Amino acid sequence: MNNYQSLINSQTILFNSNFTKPITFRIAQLTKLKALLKNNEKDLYEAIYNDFKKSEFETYATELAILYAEINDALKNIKQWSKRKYVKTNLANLPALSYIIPEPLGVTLVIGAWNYPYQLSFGPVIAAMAAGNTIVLKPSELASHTSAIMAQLINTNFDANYFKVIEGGVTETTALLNLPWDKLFFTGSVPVGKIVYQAAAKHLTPVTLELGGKSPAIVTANCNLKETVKRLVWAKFLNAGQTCIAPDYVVVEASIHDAFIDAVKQQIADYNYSFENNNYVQIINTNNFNRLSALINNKQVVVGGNTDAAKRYIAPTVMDNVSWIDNIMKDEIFGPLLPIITYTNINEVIIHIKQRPKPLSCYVFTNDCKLQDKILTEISFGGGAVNDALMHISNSHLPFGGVGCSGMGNYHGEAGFKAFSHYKSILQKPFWLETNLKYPPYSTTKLNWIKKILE
C-alpha cells in the first residue's frame, strides 16, 4: 500500500522550508505547467477521445483555453495578489498600521471530476500554485486514459516534493481523504461531496466543495426566442449533456411552448449530433448510460430518445409535457435529456425551484429586466447567466462556486488564489508613543475616555 502520509510529510518539510513562497516560483512553476500542456496537447487529446470520443475541438475549447487563460490571469495578477493589503486603522490603535498578508495554507489535496478531466483537475491546481501550495492532485479513475496521461506529464516532470498526480479508485481516495491537509478542494458529486466533508472535518482541514444540481433555465415569451434556443441548445447537449453547470430542465412560457418545441427540433437537427462529426461524446461508463436511459419516457419524448449501449450513445432527447414531480424531476440528469416545464405564473414557478436544493446554476432567458431581476433576487444559485448558458464558466473574473447543496467556496483567478490562501491580519505599532488608558489602574476618568475613543 502506498504511504501517503509519507508524502504528505515530505510535502510539508518543503513547504515549511519556505521553497514554494517566492513569487518567481510561483510563476516558475505556471508557466512550466502550461508549457507542459502545451507541448503534449496531441497526447492530451488522444487520451481524452480514447475515455469520451471527445474532439480535438471540443477538448481545446472546453478545456485547455480555459486552462490557458487561468495560467496567463494568474502570470499577469499574482504579484498584485500576494502583495500586502493596507487597510486603515481605529482610532484606539493608533498610531499604528493595519495589513493583510496572503499566505499560502500549506500541503493541499485536489480532488478531480471526470467529465472535464483536465479542467476540472488542473484549474483547481493552478490556483494552489498560484498561492504557494504544495500539492496532491488525484484525478477521476473513470477517465482513466486522461488519469494516465496527466499522472505521467506531472509525475515525470515536477518534484513529487511539490506536485504529485496519485491514481487510483475508491480505497485511494479514502486513504487519502483520512489524511490530515492543510486544504482540500473537491469537484463532484453531492453524495461524494458529504463524504469529502465529512471526512475533512475529522482533521478541521477547510474545504472547496464544488457539486452540482438541477440547474434550470427559465425562458419567457419576451425572449429573443432563435438565439435562446440556439445558446440552450448548445449548452445543454456539449459533453452530451455531462456537466455539472448544464441546463438540467427548461422551465417555458406557455404562450411560447410551440414554438420553443419547434425551435429546438430544428436546432438539434441543424447541429447534426454524432460521434462522427465530432460533436458529440459518449456516457462515460455502462452504469451512467443505464441510469440515463431508465430516465427516458418514450410517451414523452419529442426528440431522439433511441440509445446504443454498446457504443454508450444516448441521442440528444428532449421530453415534453413533463411535471415537477416526474422522475426525471428528481435529481440531477447529467446526460442528454432536456424535460421540458410548461408555466403560466412565473411566481409558482419561483416556488417550484425554491422547494429544492439550492442548484449550481441558473439561466434567465428574457427582455423583460424588471422579470429579469425578479428571478435573479429571488432565487439562491451559484453562478448563472441572462440570455446564455455555461458561458459564465469562461470568465475568470466571475468567481466560480456553489451554495448550499450545490457547493461552497469558489475559485477561477483571484477567487482561486483565495481560495488556497489564508489573509493573515497584522497591526503594527512604534515604540515612540503609548497612552495608559488601558492600562491599570482603572479609574472613572479613564472609563469616560475609552467611551469618547470607542463610541
Ligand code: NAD
Given for the second form:
Amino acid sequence: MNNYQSLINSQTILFNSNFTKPITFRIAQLTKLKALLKNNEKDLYEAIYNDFKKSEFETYATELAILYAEINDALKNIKQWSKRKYVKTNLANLPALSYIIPEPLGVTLVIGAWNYPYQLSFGPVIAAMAAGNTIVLKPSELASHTSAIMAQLINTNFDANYFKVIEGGVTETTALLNLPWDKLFFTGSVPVGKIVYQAAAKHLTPVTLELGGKSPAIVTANCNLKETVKRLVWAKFLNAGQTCIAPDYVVVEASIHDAFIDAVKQQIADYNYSFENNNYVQIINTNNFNRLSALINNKQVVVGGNTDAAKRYIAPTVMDNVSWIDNIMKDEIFGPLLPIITYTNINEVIIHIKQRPKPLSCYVFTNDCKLQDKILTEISFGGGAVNDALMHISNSHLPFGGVGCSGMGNYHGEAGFKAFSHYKSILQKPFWLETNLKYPPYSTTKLNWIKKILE
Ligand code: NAD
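Let's see the other form, the form predicted in complex with nicotinamide-adenine-dinucleotide, since the form predicted on its own is already up.
What follows is the entire complex, opening with the chain shown before.
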C-alpha cells in the first residue's frame, strides 16, 4: 500500500466517524485557516515574489483578499447553506414531508494551478471545508515556493487525516488520480483536464474542472473608449496575462480602430509596467517564455515585443492587423500578448467565436443594450462582464466556472459549497394514514382514483 492510499484510508476513517460534519467543526477550521493566512502573510508574499516576482499589492488584491472574502462569506452563511430545505409534496404522497439534506461528499482531492497559486489552491479548499469534507491539496509544482509554503503551513497546523498538502508534479498527481476519491476539483489546462476527467471516470468520481480557453473582448464604436481601454489593458496585463479569464484577444469595430490603438498605447505607457514598479510579473518558466516568444510576429507588433530570457520578461505587447487564422489565434495565449482583430460585421464575429471551443469568459464593451443582449444570448461561455473584464470573479454571489472545453461545474460562495456537497432528497411519511390504492389486488376503481391523483 503506497503512502497516498494509506492517507486516503485514514481520511476515510475520519470522515466516516462523522468528525468533520458538525457545523461547529467546519466553522473552527475555516477560522483557523483564515488566521493562519493572516498570521503568515509576510511569508506568503515572499514565496510568491520568489516564484514570479508578484508584488504584495497584487498578491493581496487578487489572491488573499478573495480568500478572506470567501471565508467570511462561508462563515456568515454556512448554517443557512447546510440547512434542510423543505419542498412541496405531491398529492400522491400526502400526507408527508419532503426535504433536501446537503451532505459532504467525503474525501476530496483539490489540484491547483500556479498562476494564482493561493487563490486557486485555497479557494476550493474553503468550499470543501465549509461543506464538511476531508481534503488533500496538490498545488502546482511550477510555483515551487508557494507550493512549499502552503505545504509547510498546512501540514504543521492541520491533522493530515483531515487536511493534507502533497507537493509534486505529474508523477505524484498521476498516483493521486488513480485513487477512488469522493470528489475531484481540478484547475488547469484543457489537456490535463481531460486526463483528470478520464481518471475520475474509472471510479465514477464527481469532478469540477476549471479550465481555460481563448476569451474574447468585443469593443464596439459606441463604447466609452477611455474607460474601455483603462479596464481592458489592466485586465490583459495583470499577472503578465497569465490569468485564465484574461481577455485573450480583442475584436474592435473598424471605425474606432485607430483611436483604440492610440488609446491602448497611451494606457500601457501610463501604467508604466515593470518589475521595479511592482505591477508586472515574470513569465512562470522558460518553457512558457519560449512558447510566448515564438508567438510574437514583429511585423504585427505596435507596442512592446521586447523580451529578456534571463529575466523571463516579456513586455506588454500588442499585435495589430491579426486575422482569425493567424498562429496566435490557435491556442490560449496565457501571456502578455494582445492580438487585435478589426471587424465591420458583428454577426461574422459571433460566427467566428462560435466556431471555436466555448470560452471561459467573454467581454463586451458597448453602450448598445441590444448588442449586449445579442452577445449574451448568442455566444455560450463560462461567465464574463459587460463593460468590464475579470471583475466578475471577485463577486462570490456569481458562480464561477466554464462550459464545454472551458470546464464543468462552478464554485465561489454557495456554488462552492454545492460543488462539494450531495443533496439528499427525502420523503418522510407518517404512519397514521394509508390509502392502499397502490397495493394489490388492483381494481378499476383503484385505477380511476390513481389516474385522478397522478395526473
Ligand atoms: P496544468 O494543466 O499544466 O497544471 C495544473 C495542475 O495539473 C498542476 O497541479 C500540475 O501539477 C498538474 N498536471 C500537469 N500535468 C499533468 C499530467 N500530465 N497529469 C496529471 N497532472 C498534471 O495548468 P497550469 O499551467 O498550472 O495552468 C494554466 C492553465 O490553467 C491555463 O489553461 C489556464 O487557463 C488554466 N486555468 C484555469 C483557471 C480557472 O479557474 N478556470 C484558473 C487558472 C488557470
